[in-house]
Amino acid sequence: MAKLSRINLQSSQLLERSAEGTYAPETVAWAQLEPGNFEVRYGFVDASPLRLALRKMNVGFKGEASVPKEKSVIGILADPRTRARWFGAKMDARSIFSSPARVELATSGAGSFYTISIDRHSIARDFARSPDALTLLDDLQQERLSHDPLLASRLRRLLHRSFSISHAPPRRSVSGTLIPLLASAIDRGEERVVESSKCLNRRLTAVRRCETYMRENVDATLTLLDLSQVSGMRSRSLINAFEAVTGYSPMDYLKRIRLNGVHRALQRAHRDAIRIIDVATDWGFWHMGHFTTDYRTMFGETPSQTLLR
């Protein structure tokens, strides 16, 4: 029986490149939230109709992606010590998430994730008589977050083995073992966990409104009062909401998002066709001294060094 096909872990400073096989690059949005030379190491295992992925980030980040219509994604922390949030809800070693449409993950510090991309059409075709497969397909219609230490531990061990060259099981064995395990894990989850807590849901809604407003006004001078009006929350409540959902204050989060915008623009620009001051002002930075200091602190290099790469 054929062994699993695999890709050895590769490195990239652009998260989009690690989206191969699961997300279209144009559907992925991400930002580095902590200082450091951001790097993601990633690899994939083809266990059709499942595709397993491992991603390791060296600093805190936030990523969002749209899942193709015919697929669903299930995920778990590869390293139980990872401090992460899924749609604003805290994850831990017991957590297993699933989503049929969108994925949103954020970490504090370095983190690593396993994700499983599931081709629903292929499962329905290849396992049409399997009660576990049918249960899994039904449960994948909603966003869910499960908390089960035993199932999470079993899933993590199996995924560890799947990425181990010396212990990798055959492809059919991985699918046959994973599908019943995933069905049990997701079946215990709460639908749309982000709405299970009225407080969390209200905070998440406020943060989403502010994020949209931030993106629509990237070159404007925004204040906490502006964001308070957009969110409908008092300033103190909005600060608490941002710290609960993102780990940062609203203005600190805004600065990090804008620094990432400049960084990506400089990475992709031709050095003779762009001026750093123009890119900085396009992203709302008007004081070049403060901007350069903040940029160097975040990315470990000056804007000029990024542009000259």
The other form holds:
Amino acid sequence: MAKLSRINLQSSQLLERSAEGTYAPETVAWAQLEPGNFEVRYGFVDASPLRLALRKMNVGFKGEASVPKEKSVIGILADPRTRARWFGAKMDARSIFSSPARVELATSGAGSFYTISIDRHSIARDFARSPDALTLLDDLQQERLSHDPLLASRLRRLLHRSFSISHAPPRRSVSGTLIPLLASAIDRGEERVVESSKCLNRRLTAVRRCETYMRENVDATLTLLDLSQVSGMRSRSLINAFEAVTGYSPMDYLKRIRLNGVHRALQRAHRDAIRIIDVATDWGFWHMGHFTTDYRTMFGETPSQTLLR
Amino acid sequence: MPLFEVIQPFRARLYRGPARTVYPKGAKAGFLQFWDKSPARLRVTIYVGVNIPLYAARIGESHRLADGVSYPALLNRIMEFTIRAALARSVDECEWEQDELRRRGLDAIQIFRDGKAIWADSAAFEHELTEARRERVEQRFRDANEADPALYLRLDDDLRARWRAAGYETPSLASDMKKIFAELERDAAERAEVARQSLIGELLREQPAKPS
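Form predicted alone already given; the form predicted together with the partner chain follows:
After this comes the whole thing, all chains and molecules, with the earlier chain placed first.
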């Protein structure tokens, strides 16, 4: 009988640290969207050609990353209560997503995900005779989101079990159980779910345009009118789009992006090489009193405390 | 460069007396005094120029409530913004800045006086000042920041007095404005209902009694 002992999870305040083996770390862009001391706890199980990952975040965040070439990612909520959006589409306990190139996730509240990184090249080589593996490879060409309660529940259980034993699942279990299960789950997925919904697609495009504009003009005084012009949407529609995709209104979201920018800059900088007042100004904060209060509310410490760490 | 508001001669006459009586509340001592001798009446009129503090107010990093206005004008702007916000909310058209004011009250408003950010939390100010000192930017920090918790208390008192004069009794507006918003929204809804009923009545009255 397999030895049941929970796998040790590592902990970090930087989401990119948990990206190893699943995403290209240099492409990880993320922002903490809710107040709290952000922490990601993560662990991996190597079941070549699959690499399983568990990531638990204690507060809501929004992140995006690119998947390395020759790999694809399949994901599912580890905790079915997690409230999450994948490319703006709502995920729930039944959802399984697959992405061949990019992943964009946003959560509200604490959340946890299982991801399975699939080396397409190795699968094609090692499981050339498996029809399930060939189906899986074929389906992994597109972004998909499936909603199958039974398959999702089975997949979650299997992953949960993989993370509960001290060693990687034997190869037989990978080929015999996980690959057919993934193949069925992804096969039932709605291909390119984002593009299939015109409304969601339009909203997502508008939000992305605004996000890019916000990042390029973080130090400027941006107004809703500016964002409205950039996105080509009326103000009210843009507010609705932001609320649907990110859970926040545009200006609220902008503030969170800015606070994250300062936080990241202070975390990475050497204490003597940076001045808080300069960083705050670079990220568009003009009132230091309010900035300090908002920063403390968001990250649980003052800017100078972040700098001292 | 200090900003001056020159009080016109007729105002100087109106407030003749010790110079301090003509200064608006919060103004610093007279910086400019022009003596205008009128030979016909042998009278001296004093033109008094005082540098009154000028305020700017923002919500978030983007929404300007006021820019370069006197204290009474600042009160007007905050009241106006509050009313507009409550009306927008009553028709579900509320923007984030407006809702921020409702949720956080005066805490949501960033106030600048003569270009300096006013801090409501003295302890936080001292803490960041210490950090600025360590970073050797103390003077720059002081040039752009000032701790004055009393200003926020004064704003709260004065705004409540104005709301009272307008017929609204409200608790402190310092940490939220939910009560005043609720009352304004209710009044707006009632007036809208009256206007709707009145329009219906008016349109029906215009119909001929018998079909032609």
